[in-house]
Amino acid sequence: MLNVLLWLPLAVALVAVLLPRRAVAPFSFLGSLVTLALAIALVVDFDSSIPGLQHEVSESWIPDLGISYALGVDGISLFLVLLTALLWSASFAFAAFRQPERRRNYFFMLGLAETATLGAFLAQDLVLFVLFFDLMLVPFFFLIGAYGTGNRVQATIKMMIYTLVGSLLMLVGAIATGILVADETGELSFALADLRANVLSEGTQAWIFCFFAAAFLVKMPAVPLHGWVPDAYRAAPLPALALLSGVLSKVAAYGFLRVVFPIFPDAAIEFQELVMIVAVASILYGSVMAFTQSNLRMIIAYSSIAQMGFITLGLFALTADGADGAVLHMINHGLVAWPVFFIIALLAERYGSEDLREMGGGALRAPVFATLFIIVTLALLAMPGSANFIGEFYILNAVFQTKVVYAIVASTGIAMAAFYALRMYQRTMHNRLPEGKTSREIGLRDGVVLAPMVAVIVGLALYPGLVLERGEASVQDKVGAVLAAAECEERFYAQDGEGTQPGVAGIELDCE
């Protein structure tokens, strides 16, 4: 199933290139629905009582270099795969209804991007993960550079410089990890399970951790490595931008859980406070900048920086609750980000601008559109009762138990989110309708795209346990690796490093 799920989007994209121009969009959209159906089947078939990987695929790929074609899904990646398939289907629908120029190239790039993103979530070999992680850049380079607006070339180059530097550092770190582990074991392997079983020394972990963290923090993005964001968000076409914000940033956060925690646990402990400072800075900076903006894209751009800060904070609380909340918040933010950008596109079509100062009265004669928008807005500001609230509650609860000061400061981001989210809704939906503009109800074709996304947001708010229950065992396993390292270090100093000690989270520790 994983092989079909992974390569189907690319296969559909290749076939679409050969079809008549008129058939490209509907064929691509139907292909994305098949991918979504497979992702849903994967969730239905998932056994939450099994803590490890399921539907594993493991084949030798480049044996001389120890690289394998290894795929698998667990409770962490399961709903991220589903999120990817869902948001790509929505973006295919958005593009199919509006028929972009050079549509063969456009839909091919969307398909390639979906396969690369799914590959990053499914890869169980470190080199394979890095390859998919880097491959994601290629289609977005063309989507923004060729289909964007404004200073799209400058924005694309800036984004590529930032992300390529981080990706190259990660590649160096991945190669170094495999080689250094091979020096100890005598066998070269980049399989994540093999690397986890042979943890490197603390000093070596520290510098490799910095390489991986740089790549992930740029992609998220986090302050102060967010310099590419303003230009890219202004220039990107909205379907691509919705995917960039809703899914690609989650690959970076996922990388901390999948790669960094189990393979570099000592470094995660050593740099915990530094990363948490970065996370809090991202929350404050993103929140403050969001309510100083008048451009709708930039409000959501800076809001995304703040939300990714919450996710990073939850991960580096280094507790199971914090990581559970971070995984749930990844899903929540992706589900909210896509509808928000779609609504921005609809507003821009109505007003001929994305500036709040040129909008107003959007709810007049548009009760359905206003209702869908208010549901998305309340989810964005994490209104109690929404799934976003549950995710942030888990995160802040974990941080209050470990780093109280960080939790108090981060909590101010929630209040600021309420301000800029409600301001965005009020300015666009209410006030006086601008002269020469008319308010109209959402059309059937756009409603068919937006309404299911809003329904998913409401459904997850009613049952967040759908994600939490299936991810709990996998999250505890990854965080348990870091807790185990901390326990070993504590007992080493207490007992001179002698003996095998019982572990945490069900893990046996060899602390010698």
Given for the second form:
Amino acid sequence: MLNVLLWLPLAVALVAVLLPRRAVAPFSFLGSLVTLALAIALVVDFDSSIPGLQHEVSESWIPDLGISYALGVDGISLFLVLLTALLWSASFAFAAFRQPERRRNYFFMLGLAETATLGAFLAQDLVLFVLFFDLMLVPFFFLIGAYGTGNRVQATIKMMIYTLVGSLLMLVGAIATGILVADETGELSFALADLRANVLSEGTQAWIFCFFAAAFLVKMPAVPLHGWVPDAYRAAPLPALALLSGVLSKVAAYGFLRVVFPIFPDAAIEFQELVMIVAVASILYGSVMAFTQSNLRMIIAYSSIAQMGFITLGLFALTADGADGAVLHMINHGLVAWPVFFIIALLAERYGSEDLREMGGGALRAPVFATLFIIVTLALLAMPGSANFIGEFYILNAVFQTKVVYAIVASTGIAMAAFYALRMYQRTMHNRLPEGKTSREIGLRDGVVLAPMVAVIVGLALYPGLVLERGEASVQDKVGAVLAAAECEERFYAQDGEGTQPGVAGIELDCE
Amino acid sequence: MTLLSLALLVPWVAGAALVLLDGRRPLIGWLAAGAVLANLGLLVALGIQTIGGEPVTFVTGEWAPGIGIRLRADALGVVFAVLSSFAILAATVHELLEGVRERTFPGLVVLLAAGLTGVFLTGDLFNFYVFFELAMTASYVLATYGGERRELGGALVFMLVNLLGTFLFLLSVAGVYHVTGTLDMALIAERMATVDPSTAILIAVGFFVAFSVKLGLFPFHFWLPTVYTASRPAVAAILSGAVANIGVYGLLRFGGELLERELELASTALIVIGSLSIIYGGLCAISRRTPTEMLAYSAIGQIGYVLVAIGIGGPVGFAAAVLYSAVNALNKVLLFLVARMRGLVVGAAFAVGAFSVVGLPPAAGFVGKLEIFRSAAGEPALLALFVVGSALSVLYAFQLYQIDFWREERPGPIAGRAQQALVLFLALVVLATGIWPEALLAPAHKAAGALPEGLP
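Next block, the form predicted together with the partner chain, ref. the form predicted on its own:
Now the full complex is given, and it begins with the chain already shown.
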């Protein structure tokens, strides 16, 4: 099943290339709906009591190098897979209604990107993960470079350098991990399960952790590694940008949970403070920048930096609650970011610009549009009642328990989010209409795309347990690895015995 | 045995005959392509035999060893022979589709294939030299192909520098004969261990310089950009995809088998020179604005990785060197051929090549990078160097693509369908070997295993 889910988008894209021009967009969209249906089936079929992997696929791929083609889904990746399928369907619809030039190539790149992203979420082999992580870049290079606006060429090269240098470091880290583990076990394997079973020494973990963290923090993006963001966001075509912001940034956060915590638990503890500082800096910087911008894209760009800061903060609280909240917030942010970018596209069509100062009065004759927009806005600012609120609540709650200072500083980010989100809504939908512009209701086609997305936001707000329940066991398992390492360390310093003992949260300890 | 003799005889006889005929006639051209194809087919069959089983060795004409020519096909030789033959075939077909301009071209490429096959499959040092010269002579003439002032200028530089290289090589061959009393490679490998170290080092340096010149390693690279940019795309593809293999093969064969002790001594030097090549090639490539120039400097940089891998040595290092040079040869053939084309699939094919140079999946370059990183796993300084080198390659590869495809249209007519199909095929080969890397990895490991040091 995972095989079909993973390769279907690429297969559809390959077929679509051969179709007549007119059929490309509808066919690609229908194909993405099938992928979405498969992802939904995966969620329905999921057994939330199992912390480990389900629907596992494991084939030897490059036996000489110990690389396997291993896929699997657990409570963490389950909803990220669904999010990917959902947002990609939405982007296919978005693009299909606007019929870009050279559309065969465009839809092919979108399909390739979907397969790559799903691959990153499903991969259970470290090299396979790196491979898909890198592969995600390729289609976005073309989507931004060939279909972007403004200074697209420079934007792409900046993006490629930042992210590829990050992923080169990650590749080095991955290979080093595999080889160092092989030195101990005598067998070269990059399967995550094998790597996890043989944790490296603390010093080694530390430098490899830095390599992985560099790759993930660039991708996320986090301050101060966000240099590529403003240019890329300005240049990218909106259907692709919505995915870049909504899904691709999550792959990085997911990488921490999937790769870093289980394999480098000691390093995660060692660098906890540092990463939390980065996270808080991202929250503050992103929020402040967001309300100084007048370009709508840039507001969301900086807001994304802030929101990813919250997710990182939750992860590095290193408690089950924090990570639970982070997983939920990843979904939330993806669900909110996509509609916001779609709305930006609609606004830009109405006002001929993406600048706040040239907008206003949009709600005058567009009650439905305004309603949909306000729901998205409220979710973006994490209004109590929205799933975003619950995500941030979990995160801050966890951080308050572990590191009070960071929690207090981070809380100001929520207040600032309210400010920039409401400012965006008011300046576009309220106020007076600028000269020569008219307020227009959302069209049926666009409504059909936007309404379901908003419905999903509302649905998740009503029942966030959908994600939390299924994620809990797996999150416990991943964070448990770190907690166990922390516990071991404490006992080591307390000279308090060794060996296997039941530890915190019922986690089996195996201290050496 | 028959396969081995045929693999040599077919291109030799065919080349000698074809070079006399007017190669501008399509029939002659396609006959030449057929001869190279036959050569490739025979080599692949030979490869299946040797990679799966034992090396094939025999003395031609059943002469006594030492008098007759000793041929030897082991995994290392066959891998490079297949690779070179493939590169020549691709470039020849490309040029045939474009229209051959000079009467000698088809005959020369077949002779070049014969020379290279001989170099890779001989077990005798003097014959190595003979085949080496045969291949080089063919390439000197090929470098003039096109006949314009530009090509002739490049060819002159190419010939002068490489004649100097082969001269040094011959001196070293004489030196080896003097100290060991034999030209049989297997015997040399045995006797070299007892030779006075300082003499051996002198000989080794001679070989090293000869092969480095061929490869265009820093600081012997000065001829390479001039020649690669001046020659026609097909010739540049042949030079970088086929002729440069002599250098890698020579370093591996001579360093890994004949002069093991000296290779070990020189390993640090090799790593340093390789590192300089990586950095120098990368930096120069970034500063260039035309695709061929950038590719030429990129070739210098990429070969640096191979040298570092040879310097690291052992089963992992040698295998990485073989694999990386194979991947690099494929990339360069593809990129040089599309460098001056225009058309629908040209952009896509070029992107595949550029991504492969960078090492992005699913192109073959990813596997190459993986192997190279693996070979340096224990050395933080080398890993850092590889990361810097790769970052440079990211810069120039993307810059190249952007300058070429996003800024302005390339000049010239749109390439024919057949040419486009050819580069598309090459791009698919690059992709396929990335998706199914066993096809490259298994032969590369076998090839490394053919060297005493490379046995796992």
